[in-house]
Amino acid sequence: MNYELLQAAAASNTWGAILPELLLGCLALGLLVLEIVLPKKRHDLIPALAIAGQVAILVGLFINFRTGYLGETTFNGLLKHTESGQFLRAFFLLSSILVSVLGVVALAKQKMPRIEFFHIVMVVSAAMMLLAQANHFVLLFVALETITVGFYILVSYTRSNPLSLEAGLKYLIMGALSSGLLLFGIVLLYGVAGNPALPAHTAESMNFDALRLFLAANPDNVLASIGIVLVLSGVAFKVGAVPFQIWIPDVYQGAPTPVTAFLAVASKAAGFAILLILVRTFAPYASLTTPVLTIMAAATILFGNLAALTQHNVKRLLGLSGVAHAGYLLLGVVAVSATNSALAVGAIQFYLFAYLLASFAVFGVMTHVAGMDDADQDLDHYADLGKTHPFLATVLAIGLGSLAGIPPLAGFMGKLLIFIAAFKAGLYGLLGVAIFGVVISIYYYFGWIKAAFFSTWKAEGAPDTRPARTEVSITARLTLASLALASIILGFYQGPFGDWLMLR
């Protein structure tokens, strides 16, 4: 008996579902091979070779989008192929690529091993690829404590820098709380839902497809409550949501600027995959989740962008700029908890997209711009950008622009339909708040374009405080460029790319 059980398992286990994110970690084991195989004088081709291989699993992954496994449930539960969950593959996948491009630049004013950054970098992107797709807490609980994981060497993959080392263990405190509140929520969902003694119980409780018919039959149990809150506060550390995110600003200024875009974009992206898979699974209690995450979100947003007016190292800037725009992300998961509304999760994954072109394109630019210290990064530092960098001054209005939601831009869309998914759901209040945010971001990001494009007055002879700016190589600068011209497209044109994400 237990012989035909353990074939009906294997017989789920359909291998070429998973096939970009296996491609993917053999990749970065290749990498790690050729380390070993080429003469040191050819390990400059190794990173090359690994962006490469990353375009053509990308590649692939777009050309077989909408073949083979969609809509079916494989490895015995473990994952739900969905549309969405093919979008963010190829989201975190290009995010992988976008890094390790910076990764080059970076990595060549540090003296670090370089062949590992983007092994751990590939194989934290598998993670995330088949965290989209989760349909059981087993799989959630190990795809993120694997993301977190490498993040943990990421985040202090400086070693010889103080900062790096502080961020990398201030994230692994934060990290390991975190992963505590989660797996706690967890076993109190698990030991409830399989209770014999309450309707609807079942064996299968770890799966989500199970665990919505059970919460629909037990409206009102208290540990089923609890349990959701802590999941759920949980996945609000990951995100950097109000009041979890005391980590960001520390870790972010730390950890080296191609890590701090991952986090930024890749990891919160992962966060609000999550996110959507637990609010449609605990629709049920939506009587509950819904006041939860519209405090949360609004908090989220005042708390980012007032914390975010008094900063001058960019780094920081940026990381609680990023908490802002997890509340702008909260506001459209709320309206997906109140409504389930289709347009609340395509808008959701709209400003997603859109946040990733204009962060890389302004992360591209700090990683040119910054000295060997990679924590130290000051407004101060982009003075006269504008004169001696016009290309890297005007991706860098152009991201910051997107970010601050600035028509005709794609972050401007982005936050005009999460806004438009929030009227629908009847949010006007936490709308209001969110259109306060916005106006409030404008003064930091334009404040940074002023430093980069005007003059400031400078005692004569007082000594010249900013690092050399790394010169923009070819590869750079067609990456830089795609991302500004995709960010201005985006905004005056969303084609069947937003027709597509808005049925999601």
Contents of the next structure:
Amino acid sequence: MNYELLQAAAASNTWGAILPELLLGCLALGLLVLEIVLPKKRHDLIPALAIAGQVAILVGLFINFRTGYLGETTFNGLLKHTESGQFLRAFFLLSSILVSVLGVVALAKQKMPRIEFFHIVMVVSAAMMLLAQANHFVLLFVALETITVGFYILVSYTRSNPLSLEAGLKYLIMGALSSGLLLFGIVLLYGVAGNPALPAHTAESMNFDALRLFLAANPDNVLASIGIVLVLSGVAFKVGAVPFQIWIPDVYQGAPTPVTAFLAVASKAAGFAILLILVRTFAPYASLTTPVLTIMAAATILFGNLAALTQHNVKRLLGLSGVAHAGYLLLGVVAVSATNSALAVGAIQFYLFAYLLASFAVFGVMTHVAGMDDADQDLDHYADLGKTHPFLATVLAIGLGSLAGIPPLAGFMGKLLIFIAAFKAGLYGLLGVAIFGVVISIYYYFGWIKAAFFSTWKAEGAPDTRPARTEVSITARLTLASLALASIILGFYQGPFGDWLMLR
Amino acid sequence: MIGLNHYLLLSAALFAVGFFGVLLRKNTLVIYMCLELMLIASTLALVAFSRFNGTMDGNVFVFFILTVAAAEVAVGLAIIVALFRKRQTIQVEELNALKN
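Please give the corresponding structure for the form predicted together with its partner chain, as opposed to the form predicted alone shown earlier.
Let us now look at the entire complex, which starts with that chain.
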């Protein structure tokens, strides 16, 4: 490489383009410094500062939403800045803020170091924000591993609880296995695309744009096909699609509740963010990816909904219903893979946002109802919640209703948009499976709502096994109320937000 | 003469050993070694491709993979040690406390 090329490469390192990620990382490090500097009794300030700092970064991101870098690649083609990327950046920051709010509530019940929790959540979120703009396999792998290793720590965070550690170990083995598959797929694609004997071979074979051109010129390469399938399986592990969903119920149950929420929302969204990028990169091989994703989507919807029917532990129930949600989202991905429709991309993003609002409302209520042992959260613990804590019960009902897709809540609009996109792509069989899945899901979601609002018959003098419920603080009350309200409003009126998502 | 295909075959064999080791072995530490074997198999293929294709990207990527693997081992062994202290076992069939 000569001097001018090196100079051009160095000039494309525009650090301003990743300012939100940098600020988030610095804030995360700053928290650790504050923990050393501040006296012990002022340590309760640090979580508040973490939340305030993240809100400030989010506001900054919105002010600078239409940044000058849109449509450009920076860092030598490592990053590509798009409007979808900007949306997902805001999405991950918002979920990081909400996890921090839940973390304050949940950590107060445990004798655990506090500050590291917020630190790791913020580092993981920054990696997710980078991942949403990835345009190169090296960045994709490193960002994904930063997320995964961070989650190993978060899942086993309550290390005095063997269940949390067991969940951490299971996530560790499954996560590392999926990373291994993903990496081997990347290596095969890299090797094939750089082979000088093939047409359109490229020196930049890990760059997505160069890779797409290579795949278009070599439509039936066996090694490339194996590589594509391995990469897609690695990502399917992260989103929890069948047949890679086995870790979900155990890990969701053992992890501390805020971490379960983080896994359910942000980790899944990160998986779909890269899945969308990859499906477009692999577009020349759509005849391979579309059938694979179709079978995966159908199996995921059916398995998730049927397995959730018999669950009594609410965390396992949410985990398996989350598998079903991954199935509906995969339906949208199939539509993108089959027709490359912009409508489907917008629908997936709307669905993810509605899922974030509803999930965090439900997990917020769960954090308040749970006792000392985070893994033991039974449906029975919700008995009489409607009488003793009407606010929590209402938020729970709205959240679950939105997850089930009851009109007029936001979850219904999300499902409707995905189904419309699938209908326009001509995926009638898959659509039938999805509607069947939605009908089943209403049963278990309403079983939960019933448990919260109607009292169950109990033998005279039977011991009360319900753990004590936490008092709802002002911050948590405001957060939960706005989540529930947003779920309702977004169901009636999508407004400019919906237009923006749909019309790109 | 050893060519690219020999390296790829060796790498695929190592990867298969690692993959089936993760699925079939019962001891957590052995499973962990198998996971590392999968990463090393990818690394071998990467270096071979990089050498025979004449591009440097693969060699650079290897350093990222090694760093990531080291971070993963550090966290993973910490979890395994903490779990062993609580449960006095690292056999996967005995780690089944999470259920409905």
